[in-house]
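Below sits a lone chain in structure tokens, taken as the form predicted on its own.
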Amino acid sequence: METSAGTNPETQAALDADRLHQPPDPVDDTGANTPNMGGGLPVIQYWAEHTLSPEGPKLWQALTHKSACLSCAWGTGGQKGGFTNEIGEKMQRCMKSVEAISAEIQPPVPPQFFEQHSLAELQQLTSMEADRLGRWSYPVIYRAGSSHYKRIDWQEIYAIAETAFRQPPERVASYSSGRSSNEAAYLLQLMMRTLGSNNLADCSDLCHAPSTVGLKQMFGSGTSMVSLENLKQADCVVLIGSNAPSNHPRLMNELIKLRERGGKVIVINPVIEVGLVKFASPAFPLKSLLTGSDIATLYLQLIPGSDVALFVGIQKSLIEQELIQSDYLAAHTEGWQEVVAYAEAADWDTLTTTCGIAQEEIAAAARMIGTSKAVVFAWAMGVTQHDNGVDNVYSIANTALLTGNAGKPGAGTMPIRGHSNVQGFGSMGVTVRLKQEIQQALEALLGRSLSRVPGYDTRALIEAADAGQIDTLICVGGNLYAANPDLTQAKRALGNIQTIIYLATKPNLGHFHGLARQNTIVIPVFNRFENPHKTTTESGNNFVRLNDEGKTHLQDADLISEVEFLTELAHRLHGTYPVDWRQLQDTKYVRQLIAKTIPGFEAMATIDETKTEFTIGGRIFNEPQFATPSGKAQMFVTPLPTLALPSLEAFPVPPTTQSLVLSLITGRSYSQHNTVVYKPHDRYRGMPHRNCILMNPEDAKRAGFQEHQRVTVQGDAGKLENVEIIFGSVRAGSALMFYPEVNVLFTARIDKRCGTPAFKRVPVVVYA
């Protein structure tokens, strides 16, 4: 196919490619050349490796233990057994949660280890070594003018914590991942609360916010309303801003089936993911395995940002092609008459220079999508980490809903979810925008109204805490420092905080760089397979999963259930107001807790006597029936973005420097899970250690870059020198590098109504 994208500077070189070209040839294990497919043997290979070797028998038991997946939402485990997805399929746990398994059976850190290293040591450590500590095994503390971290007891910590969170409300605050559970959420959440704080950041906040915001003011609901059975039921999956292969390779094995039925996957994004053209999973070892099955019908290499040009268009193919529902828009939706005419005004030059796609190929686009039966609109943080992400939301979600694709079996929108029980959090009121039912049933629980002080996201509170305002945090797992946009903003942020208090289960990078002004606390906790307690987490899709009780591999380690500590913590601080603290150390009583506040929970009451799991309901919408006031989908008018990158001027590089402005793509490689490294390199891309920025080779050739050249690239906060160049298919114009040591580059643009910032969208210059 050929496109024309007029003068957009982004859209000069290499436009006359096939967008669906297969990704060079043949693969080694070390990122010196690309696999021509997906998957493949060599995940066979890491799975025998790691279960034969001398780790193998914890690993097997972490396996078959009765608990969630440790890594995505896309996970599996509960009460049907490790290997069993929410329908009861067998034999689809992944790479990624082997990953993360054997991560979390490492030996401890030795005793010994802080004694003999300083924190200026440790701070010299990367991500990948920061993990491979081990485990933290005993508690500790950083406190102010000292060099080292040291042990602490537990009755110090709990008065050093108590004196931390007696401060004003307002200056205290917490952050969260979705590495916990939901009886864990909900206690952070109603603790916070009690005290009249709503500073209840949250991971989410940097990454699917915009789908939570975007989703909740067009249909009632924030997450996904497809279900694992309805996708199954699709002909057509569009699938936008996901590298699912590396992050979520279990969806890989649906794709493949849906094209195995004669349905159709549209995929849209700025680099050509060898995945996701073709992938060979061995899920289905004599038709996949060796081969690869193909997943990509049509490949969309968009400019990074232009989604909404990009569903426009689409919009505006649809209407041309006359392929809208006028008699579903009419009945089930609110204000889409104002959509269709934007669409229908829209200028076709100017959508297909901002998106950088031709005219046919977003037709053949929108005739797929207007012509099959039922059609899955899935999105990753391609999506949502733009300064206009909740706009990029409406867009697609407008789409689906022109089509008549919302509220049918097989149909709908599918955020997808990174972290594997991210959106519990979210569901347990772990949020700075708390559902009015939820705020009701609280308030009802306290005998008062919840402060009306609004809350700091994730955002907010560095900016909170850099400006002074923050006094005690308390982190829920996750790497705060890390996961954040200007590095040396985050880590003069948190060095301004009086307390920290880290809840983790191994070292990571915030741990050495995210030091408060006074003291700094490690608490070493249990992971999910190692928990005393039954404990329960939510899948991507809606699926509520019950974990069984475990045993941790660790000797003599002095460890705690994050359950433990904040039901302890809040009875010193609350006593038993508004209810008996301690008595919730026992997980079922949260559990009944929950049942009776969180609305879509009520079968949690009884989840300990059934084993019952089960899907929340009021999210999985069958019928165009939604969860809004009028029970009609919203929909909204999406403006066009404008993406115009700055000039050579705009950076501090003297002007005949050779050199190339670029939108930077941040993301993460092939074997990481969030801010956690497993290998240095990523194999898919060729890119053979983590300081490259992936380039297109006629970007490089018009600045008279080469291959493997090193540069310096510089962004508005920072710059990584040493970086080596390396030929890539990703859009023209554009660049990618690896989260999280980019992060030191660039303050991102926010999008306002989120909180998300751009990570996908990043101006630098690129100079020798």
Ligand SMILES: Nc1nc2c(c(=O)[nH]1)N[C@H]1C(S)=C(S)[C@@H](COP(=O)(O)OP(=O)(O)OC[C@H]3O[C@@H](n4cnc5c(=O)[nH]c(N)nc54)[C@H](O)[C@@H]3O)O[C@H]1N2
Given for the second form:
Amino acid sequence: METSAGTNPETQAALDADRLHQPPDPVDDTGANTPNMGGGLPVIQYWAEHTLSPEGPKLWQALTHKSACLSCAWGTGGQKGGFTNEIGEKMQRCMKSVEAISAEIQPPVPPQFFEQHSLAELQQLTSMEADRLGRWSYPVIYRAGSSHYKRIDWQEIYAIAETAFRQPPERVASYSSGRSSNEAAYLLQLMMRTLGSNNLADCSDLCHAPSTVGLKQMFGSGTSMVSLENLKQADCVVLIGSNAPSNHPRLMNELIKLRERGGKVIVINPVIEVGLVKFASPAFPLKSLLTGSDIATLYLQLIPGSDVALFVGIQKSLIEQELIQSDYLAAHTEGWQEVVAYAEAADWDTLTTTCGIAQEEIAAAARMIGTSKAVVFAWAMGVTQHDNGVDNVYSIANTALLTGNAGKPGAGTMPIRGHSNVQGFGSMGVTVRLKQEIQQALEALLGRSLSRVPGYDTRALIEAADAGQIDTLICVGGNLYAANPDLTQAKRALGNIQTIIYLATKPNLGHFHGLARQNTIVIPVFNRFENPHKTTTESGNNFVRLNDEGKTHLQDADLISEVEFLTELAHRLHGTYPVDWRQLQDTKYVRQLIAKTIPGFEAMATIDETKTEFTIGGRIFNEPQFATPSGKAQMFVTPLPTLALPSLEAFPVPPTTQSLVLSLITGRSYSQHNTVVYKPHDRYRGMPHRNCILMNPEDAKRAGFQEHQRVTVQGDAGKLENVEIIFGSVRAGSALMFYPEVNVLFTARIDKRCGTPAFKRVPVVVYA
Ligand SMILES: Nc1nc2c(c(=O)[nH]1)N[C@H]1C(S)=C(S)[C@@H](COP(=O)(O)OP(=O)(O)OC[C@H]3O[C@@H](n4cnc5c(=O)[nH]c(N)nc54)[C@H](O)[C@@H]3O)O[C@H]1N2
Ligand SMILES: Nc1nc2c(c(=O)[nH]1)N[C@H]1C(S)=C(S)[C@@H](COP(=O)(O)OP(=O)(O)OC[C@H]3O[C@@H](n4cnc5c(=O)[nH]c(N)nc54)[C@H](O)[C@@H]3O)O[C@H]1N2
Ligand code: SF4
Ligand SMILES: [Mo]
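Next up, the form predicted in complex with the ligand, please; the one we just looked at was the form predicted on its own.
What follows is the entire complex, opening with the chain shown before.
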């Protein structure tokens, strides 16, 4: 096994002896043979090997449990069975779901483990090794000055937590990641806001916040306006900055079906992702599995960070080809004149050199969009993780509006959301941008106003902690440490916080590196299919799932549900104000409270009886009547980005003959879930281990590098050494590496309107 951080041999031996739960590897580990399509037989092989292995029965139990898939926000599973999508179609579970469940059904971390392994040893672990330690199954504490994590009992946990949360509300904060339930999310924000704190940082700050902010301003609603039914009526999909074959595999079924009915797919991505060219879906065993289905009709391999220039170019071409819908614009939008004027005035040379796409190709894309009947614009992190992420979103939605593709069936804007319940967290009020309606409802519940002190989003939280302004932090899931840019700062910042409480299912790097100044507590929690009570979640398409209660496979374990922990802590802090917190341990009452205070969730009040999963009201627009005060969509001019990279002199590198400044895309391999690595290699991109840089062969040639040469990659915050060069189809001038490891390299710029870091265009120098 390749380990980039170089685990010391002793730790490695101890860990191996303890049991590294390593499921059989279905694919070629060398990464040498890259497939010519995404999906395909390796996926079936993975399914077969896992479901027939000793873990098989547990896996099937989880797969068939009536709950939403843990992995992505496409939202497969729920009351109609684990394999069913939102409109009742079967066979919708993908391999990523199996991957996620396999990690959850690992054996527990053994009872004596933390006595035998010091923190120093644990800090040597890679992400994958940390995950493979097993499931957290009893609570532990790390006290400053100690060498080991130690078991702790519940009385002491509550005593420490209660004291910690009695600090001034501005100095208390939470962070959350979108895997927990709506009920846990709702309780978290209610507990925090009752304390007087708005510090509700969430992983969405690092993710789709630009979509939420941009779409809310334009349409009055920050989520997708497209339902799954609607997507089925589209005859064109523009897929921007998304690696859906890996991160939202079931979206690929929809693209295959769209192509089969004669529709078109325009892919906009600086990397040629093999699965976006051709994808073989197990859902179409005869038609597609062996030969693969064509996905992209047109693939625009733009320069990273230049999406605004490309979309203004498309707008300009739509105007030139007389394909804009002036009647629609006049009737249903505001601000369109400025957007049209800006595109008209833009200079073709500037547009094409900024985005690196020829005018003819831009014109072809415009023609496809302008002549299709119903176009869906879908996007993910390639759009949002930039310092102009909100502009990217505006420019896409402007293009939708110019062609009348918002507010009709089969068309609209569709951010492809990340974590399986990240959108639910936002809906429940876990956000620093609380909707006014929710604020009013909560103020009525509390009988007083909420604090007006603005809350810290994720980056602001790290900055505040770095400045010594945070005493207490509760993390409901996630890996705050490794998800952030500049890991040195993240570690230092967390180290300034007196008390950190992590609620988690599995160990991750954050539990060993993100340590508090005084006490770090890790509380083991049930996952979605194990909770002793019902929960709900929300998909990226605004569909609310009801998840049945379940059981854990962990024997003699001391786990708690997130809901139980949060209500007990809130009870100790707030008594019975403004609600009887302990009564809320029956989650039915939380759902009733949600129905009363969260707009669009009225059906939640009776979901326990009706078992009817539902689409949230007021979000899917089938008519061009939007949720803005005027009912019209608001359009905004999007300034073109300036994409110059710093020169070599800006980096602290030794004099060298061979070097190259590149813009680095950081993202996910085909075998990881965010900061959690499942397999070291990425077979679809031909990267045999984590410590690789995917580079354009022309760039390499220019700097005199060979493939497989080992180089140093240096950013403004740190460097990674011994990085192997792998040639791939990445746009010249850019390169790709994997997070979380790559987060040591840089301090990211952020888009100030939403706090989201520019993870996708990181200036680095590569040198021999
Ligand atoms: N299996 C699996 N599923 C997941 C996750 C996971 O880690 N593993 N994570 C979940 C989460 S939280 C999220 S947010 C999503 C992430 O899903 P994605 O957004 O698909 O994930 P990324 O790996 O960040 O890939 C972003 C894509 O954007 C492209 N890109 C980079 N820069 C640019 C640019 O400037 N412009 C354009 N147009 N494209 C660009 C990259 O080449 C890449 O193909 O997936 C969710 N689902
Ligand atoms: N360089 C770079 N950095 C990035 C990104 C990037 O593309 N590039 N992407 C960003 C994005 S889009 C995101 S969303 C963030 C992700 O950031 P996070 O959401 O903070 O990180 P995850 O790795 O998803 O968190 C995984 C951990 O969640 C815990 N967990 C899993 N299920 C549950 C549960 O049911 N309950 C509880 N309590 N805990 C659970 C487990 O302990 C697991 O180890 O990373 C961001 N960071
Ligand atoms: S597409 Fe997403 S939600 Fe559906 S099964 Fe796959 S990982 Fe789960
Ligand atoms: Mo995300």
